[in-house]
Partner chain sequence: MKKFFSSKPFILTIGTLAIASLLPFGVSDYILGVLTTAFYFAVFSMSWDLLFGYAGEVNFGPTFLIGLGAYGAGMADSLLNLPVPVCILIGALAAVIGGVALAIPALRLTGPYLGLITLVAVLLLQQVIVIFAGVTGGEIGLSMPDVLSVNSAPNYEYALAFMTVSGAILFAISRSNFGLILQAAGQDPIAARALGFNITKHKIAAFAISALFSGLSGALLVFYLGTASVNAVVDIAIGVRVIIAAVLGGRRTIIGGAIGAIFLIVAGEILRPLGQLSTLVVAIMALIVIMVSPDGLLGMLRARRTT
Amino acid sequence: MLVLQILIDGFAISTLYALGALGFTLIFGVSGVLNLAHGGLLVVSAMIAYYVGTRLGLGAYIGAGAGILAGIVTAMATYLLIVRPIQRSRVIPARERELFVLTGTLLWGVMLQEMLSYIFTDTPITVKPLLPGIVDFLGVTTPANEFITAAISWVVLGCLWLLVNRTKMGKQLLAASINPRGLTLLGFELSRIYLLVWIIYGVLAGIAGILLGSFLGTSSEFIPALTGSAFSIVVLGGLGSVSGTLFAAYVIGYIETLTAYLVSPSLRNVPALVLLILVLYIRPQGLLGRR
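Single chain coordinates (the form predicted alone):
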């Protein structure tokens, strides 16, 4: 029974990790931005979903809708107020803009953490689950929300795959990630494409934050850890590699679950960090990265 419990819990948390990290790698792949405020977007979405769904009593689904909207608004604020002004600045040398973007998003993440702590306090909260109750699966009692979390995550991942690989919009995103200058020469406006990818990112972060808040709970204090977790997954899989991100999410998710059950929950992050260090030493481009 323990083996089955580990398989179920590991699958759910790994899928959630994949969804949370995919927006992070999508933004980097298309626009070249490592958003160090990523955890802030997840927690803002979860907090708004909690406030609307639980505190205002409007229910889990209206709360989820509000949380996704909050994710989009926060993502757009990150891009329009932090990232784009730095990228277009004439004062900052071009070779130093990437460093300034990293610093700017890091400080923005700290600001989000402090604002959420002031408004909601830093006490952990749990978002109302979309599907309450428990399920007896092959003799293992598991919260129904755990299954719906994995199902929604994979549906969203599938929709993203269809968007990128089966639509004109998706082909523009791929082209922007491969050769942005060539795309500009063909008459496409990169600013519109970047705006679109940040909206998609906001949706992904919003959904991931809500599911995370209902599955593991959340708090403003979780922001640095969530950003670090997504960054570790993306680096382990290979910066800009979607398939690498998915693979790394399952590797880390199952390693953490095994450690929590067989060793100690307090040490669940240690083996994954050791693996990350080894991979960076042996294969710096990540498991499935090209460079």
Contents of the next structure:
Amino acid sequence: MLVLQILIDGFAISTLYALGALGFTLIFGVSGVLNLAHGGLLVVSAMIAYYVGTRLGLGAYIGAGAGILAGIVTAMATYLLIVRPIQRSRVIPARERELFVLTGTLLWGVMLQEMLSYIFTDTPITVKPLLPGIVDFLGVTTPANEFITAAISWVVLGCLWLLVNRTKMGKQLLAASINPRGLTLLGFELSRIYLLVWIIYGVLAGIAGILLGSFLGTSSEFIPALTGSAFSIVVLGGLGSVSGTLFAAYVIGYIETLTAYLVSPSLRNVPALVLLILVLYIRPQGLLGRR
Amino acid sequence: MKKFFSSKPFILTIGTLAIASLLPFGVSDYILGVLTTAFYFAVFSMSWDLLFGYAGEVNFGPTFLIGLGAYGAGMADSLLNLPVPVCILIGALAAVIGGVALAIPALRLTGPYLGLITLVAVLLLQQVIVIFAGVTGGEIGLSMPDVLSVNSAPNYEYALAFMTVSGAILFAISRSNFGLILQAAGQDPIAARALGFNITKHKIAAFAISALFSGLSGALLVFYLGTASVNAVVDIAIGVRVIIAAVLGGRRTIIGGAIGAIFLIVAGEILRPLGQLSTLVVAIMALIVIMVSPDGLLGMLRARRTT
Amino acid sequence: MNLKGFIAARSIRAGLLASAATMLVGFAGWAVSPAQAADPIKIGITTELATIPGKAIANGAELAADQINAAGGIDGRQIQLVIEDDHLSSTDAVSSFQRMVKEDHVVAVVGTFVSEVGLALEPWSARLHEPYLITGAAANQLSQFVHKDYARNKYIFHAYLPAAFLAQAVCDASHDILVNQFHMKTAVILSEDAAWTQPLDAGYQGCLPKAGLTVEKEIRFSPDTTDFTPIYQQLASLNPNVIIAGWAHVGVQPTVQWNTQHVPIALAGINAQAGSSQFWQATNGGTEGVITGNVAAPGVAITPKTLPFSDAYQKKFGYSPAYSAYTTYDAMYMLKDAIERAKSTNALPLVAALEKTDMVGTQGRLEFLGQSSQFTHALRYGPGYVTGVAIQWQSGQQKTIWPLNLANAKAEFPSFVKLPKMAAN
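Moving from the form predicted alone, what structure would you give for the form predicted together with the partner chain?
The next block holds the full complex; its first chain is the one shown before.
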């Protein structure tokens, strides 16, 4: 009974973690950008979904659509206003662009947080669930929304896999991540590929933000923590490795759930943090990363 | 060396500091209070710059070291009732131990990996403080029986003196052979090692020095505030401010960290009438400065002088 | 450019220069104006504007100041508020407190609903001899600090109830409603791990059994918990009748998850965010059936002052007041009253006058406890003084269910909550 409960609950949380971190790892894999405003994208989408779905009363589905749109807009803004100007800057030495992207996105995250807190206050809200009600699954009562969340997450993950591995566009993305210069030499326009990948990132972050917001609630104050946990999962799995990210998300999700059920809910985060330090120390490239 | 002491920037710095030391005779207590906090932040940023700017170590967790210093000193005061200077030394010692502990993974890891370790160190420290709320004060913060002084002027002079001495020492270190070796190790560790330098020793020393000043400053700050709390000295948001200040002022200059920190805090005060939006405006200003002038405010000053 | 345009441009430039200069001078604090009898009385408000209770503190103070000024001020002097946002940071709060005292020369400082901010400000109130009224934070330590060293710390007033009293109010309400009306027998205490809930939980442990509820377990969780499923699963296996909450930093998530997971246990105690009228939307209606303690409730006349206040508040701000608006509004009137009786705005006479406060406010009759109480300078709790109310969310509205003489609805629970079989039915 307890085992099944832990399995179900851990699965739901882990899947959300995976989806939440996926865009972060994708954008790093393809364009080498660590977006420290990542949590901001998630929360903006969730807040807009809440505003449209609940405050304006247009319902969960229109709200979710607006949220995803907000995710795309915010991702584009991150790229066009912050990342691209830094990457193309003539005054910033090439060797230090990475640091400037980090600092720039960090500042952008602060701005998103302040804007949200000004418009919506810091009070946490929940996004309207797509499917209300509960399901009795082998004797464990679980909200239907939890199943929907897991199902949507896996569909999105599947689509992304197909996109990367089965389409021409995906091959270009892969090529861009492995050898950007080679791709340019072949006559492809890198900037278009990057733009595209930021749009995909926006969609992923939008969906993840809305699902997180309906399952766990959201608030502008969550932005740094969300960025932090995506960062942890991605590094634990190996930077830029999509399968590593999925694996790490499940490792962290289940460790947290086990701790919460078997030890104490208030110690939930501690074992995962310790594990993170240990893994980084013993295997700095992450669980599934290549050096 | 002689040339350095008669150089324009040096004279300018001394002049500014001399005027600064006379401020208590002319301006209100409130401005002194703002600048006191700013001076302690200046030391945070300068210490961070030694690690990042010179040794190339991506330390996302300056507040791990600051927090150890602050809580070390605060707990020595509130639990053991030791004299204030002893408490400050205990805080500094705790920070140095923490700094050396951070240096160990730094010997193996670089870039984002080290960044994450330092970030996790902050999160763990935060958890420990909350879990052991009985002795640390937990979420609520530690109230301390002693303060440096109730009056603004002495507090201001302590902070100014501390910032000046720390800044001078850190600057001297950065310009010494030690600093050059750090810089070489940060940019090309293999070459530096091939030249026969003991990088391990230098890196550990850099972490210890940075920790010493961060810790001292954290300890002094809590004795100025009369309270140590997670959101004042440990929170990641504080670390972000320290990093932004160092980059904004101009990294790899030490002095830039001080300029950036003072600018951020004073700008925040001037924009106070904007209320909630003040942080947003400061962030936008900081972003514009680093985009336009990657060498920060100090770089802008230099550029103006050369043209 | 013609002459007219030139003059206009010049005057704009001059204006800009002048305003820049004013800003500079203002910042440098060189502008000194001699004190006059008709000078406004400045009162500092330190609060957290991005939060519901924090904003309510500022609103409550503004409303009181408007009303007092419209009625002629305090002995003919107008009130001028200095409202500062501490962004939930004790560092910001301390520097803003110092600024308000040293730069604005405020007569007293009012505010904060965060205990850690309050505790950081208290030593400064004592050091700077500045009267400070805390109007939203609940930790016992706030008033115990005054008791510990009265001579030094007498400048601090806790113009709200300490957690120990809040626990007592919850027990009293639980006895009247849950035990007497619904025959509940067992409870589980579920509190966020924060300073204010330590005394609250101790209070619950002491008074719930006396109220007729056996405490089966006390669970404390980290305030940054977002997934409450493990906790609710554990609770379901214990199968108590009611969850007695101690929540302020959290609220939305545990409430929503209680509802979406159909936790079959009633939810009562203190769920501070549920006291706000915006909570219904924030939880998508998940708060239906939730009971929480509050200082007052919409439409309930605790005293003759309650309804006029909440109506005026609704009219001015467009939403109903959170608990800290009532306490801050009352604190402003207590200050006015004390300044008039003391005939002075100096700290010592003002403190002495505040100690003699005995007036009717929006929450009840207001009186500060004396030096002998361990909660020195906290509000007196009990029938005839301040007791608070228990409200329950019913069909999107906050209904008052306790005290029984003020109730405008009977308690009822969502269908997924399993209630004990009623002998009477």
